[in-house]
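Below you'll find only one chain, the form predicted on its own, shown as structure tokens.
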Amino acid sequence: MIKVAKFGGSSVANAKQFRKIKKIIEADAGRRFIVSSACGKSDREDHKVTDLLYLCHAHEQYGVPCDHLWALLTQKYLGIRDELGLTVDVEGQIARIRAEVSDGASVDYLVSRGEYLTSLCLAEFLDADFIDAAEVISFDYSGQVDMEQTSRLLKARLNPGKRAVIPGFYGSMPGGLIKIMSRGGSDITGSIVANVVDADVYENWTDVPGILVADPRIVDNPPRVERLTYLELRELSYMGANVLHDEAIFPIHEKDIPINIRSTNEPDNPGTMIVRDCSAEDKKNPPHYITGISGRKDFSAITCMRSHMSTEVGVMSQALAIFEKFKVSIEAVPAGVDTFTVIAPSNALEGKIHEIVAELHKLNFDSVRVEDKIAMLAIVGRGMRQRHGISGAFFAELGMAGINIRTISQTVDELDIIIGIDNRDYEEAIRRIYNKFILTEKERHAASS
């Protein structure tokens, strides 16, 4: 069995984290490409090295002096350097990276060399060949991945008798200039390398054992989801659900490769399984029939009216158009007989929200109504179409709570309902659904006692 194991800041934060990957690693002889992202927090009085990368950039952008944080830099790749007795020449590195900033690297270089150093301390730390994914992850033109080219590259590169360890997070375009991904994208390079090695599990190592039911911020102890399917987990996922990157689903999707969400701290909990079909194992052990809940907050909301709109032909499409033409991506598009609503992330209205408005005004609306602090709630579950009523029990008790809710959708498949709600009642409305739907009788009476 292959086996592509990735694992997230929390997991390499120090040394302590390292050798509890080498106990995972050497645990399974399946697990034979280790994707790695750069180390993150290992205290609350730590730095992400990503962050501070960040910070290096902006300092040395302004001419603004930042010898402090290339010593917290070179002191946390140091103490994880000394205390495993590794060889990686730390200084050396970490001055390259210097001296190619000082020549004018891309922001893009300097922060992917978190990822880069990581990786080579682990592999030297595992034994395992060091394969830089500017060499082998590759982006066309358009900034997209080039699957096609990745393979072949990635293939040349791997010996069958060894470990890889690979950076997570960037890759090269034509020409070698090197490309970050978004943020959380070291994800996206472990799909990528499952897809490439045809692996048959995906492992996403993180700091939590697997998908929860609720943000555990807002709810208390909620359970762990088991399985469920790559829908609902991009579903959860670009909600808000922060375990893995929307984005990586793609890449596995294709070649049916089932992820397995695990916890570094908690090697023995079998996680979260996520896979196509969920139905074989459904009539086994059905599950509850709401699978998770998450959101996010701050989006705004862009409501157009117009008398008789709805007679007339390719109205909304202009105005999609604008939002287009301005690149904003749109959340969900509620309409009504002479209405509809254009939901947007606030953050990618900034600065253009006028014009926007400007725009839409020049198709003659009777008036053009922008909103903000509204959050989108996603209540997901493969078994809520075999629950009738059920999107009106949710709204009920939301009612019942005095939460207004301001926009409503549900997939013809029923696979999620998306509510709009104000800012200030999210967590609320996550406690009042979690509490109601999801607790059992028996949890309710010891919590309320």
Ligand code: ASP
Second form
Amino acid sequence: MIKVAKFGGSSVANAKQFRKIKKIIEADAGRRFIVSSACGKSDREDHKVTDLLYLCHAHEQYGVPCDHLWALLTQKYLGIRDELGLTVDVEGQIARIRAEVSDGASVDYLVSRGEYLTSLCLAEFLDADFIDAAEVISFDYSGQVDMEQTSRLLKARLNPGKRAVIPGFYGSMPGGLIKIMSRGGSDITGSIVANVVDADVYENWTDVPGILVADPRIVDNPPRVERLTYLELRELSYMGANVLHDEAIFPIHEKDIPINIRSTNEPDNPGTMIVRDCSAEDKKNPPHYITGISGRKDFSAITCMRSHMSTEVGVMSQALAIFEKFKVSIEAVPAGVDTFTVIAPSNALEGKIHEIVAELHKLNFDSVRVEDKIAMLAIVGRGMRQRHGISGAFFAELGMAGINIRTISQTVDELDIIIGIDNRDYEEAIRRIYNKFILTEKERHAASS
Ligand code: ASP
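Cool, the form predicted on its own is there; where's the form predicted in complex with this ligand?
Now the full complex is given, and it begins with the chain already shown.
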């Protein structure tokens, strides 16, 4: 069995976490390829190394003294090195990075040093080869990962009998300059490595024991989802569940590699398995028809109305083209006969909404109305397909709670039902749905007494 194990920031936050990783790696000979994030927070007061590096860059750029930030970074790595008895030259490395920054090194270079230093320490601690992502993860001129080149370079560097640690989050552009991915991008590196080495499983080690049915900040102790499909994960994470980087699915999807979300703090917990198709398992052990409840607040709804619009062709596409022109990605477009509403994240409309509305008016609508503070909420589940009564019960529950539904959408694949409600109703709606559909009769009774 070949496994790629990616460890997130909280899993490499300090020496104690490094020791947990060592146990996890040594417990399974298949865990040969390790991808690491930069050290995350050890506790509430601590700072993520990546955040510190961004801060350093902002200070250096405007010539604001930031010795205190460099000192925090140095302390962080010295703490790990000294507690684990490693030999990495932390002071020398940091001095070199500072010198490069003074010489005008890019923000991408500086920010990538978090993953670089963390992986250097981890490789020594695990007695593994260190493979610099700059030498193996290649981007093309458009900034996309060049999988062919990456595969060739990485395979050439892997040493058959030895474990390897590869820093996540960055790679190189064709001229050799370092480029970082979007935040949380180490998940993508892990997925790329899993693709290249044809892993049997891509383990993503984090600080939660898998994907939870609902947000634990809103409901108490939501259960773990045992397994779900890539498509369900896409729906859940797009709608707000924040466990894996959105783009991490693509490299493994291509090769049908399962992802296993695990917790470094609970290594015996089997976590959540994400696969292309669960049907064989589902037959043996049928899943709950709702895999998860997820959502996000702060959308805006732009409603366009024109009498007799339904008899005209192309009005909606002209309106949508305006959003495209302003590079606003649209969430949903519920439509009536002579009206339709475009729903988009409010932050994507910031600074553009007046111009967008002005352009929409040029299409001769009778009215264009903008409403903010809309939340989108989804119930997602492969088990909802061809099962009647779910949306009825869902809407009835919200109705009984006095929650007004602003928009409704479901596609014919019936993977999810998405509704729009007012922001202020969001948490209560999640709690009501969770209590009604996920809790058993017994648990409901216990919760209410
Ligand atoms: N260190 C980066 C971040 O904080 C990348 C990662 O952890 O995946 O976003």
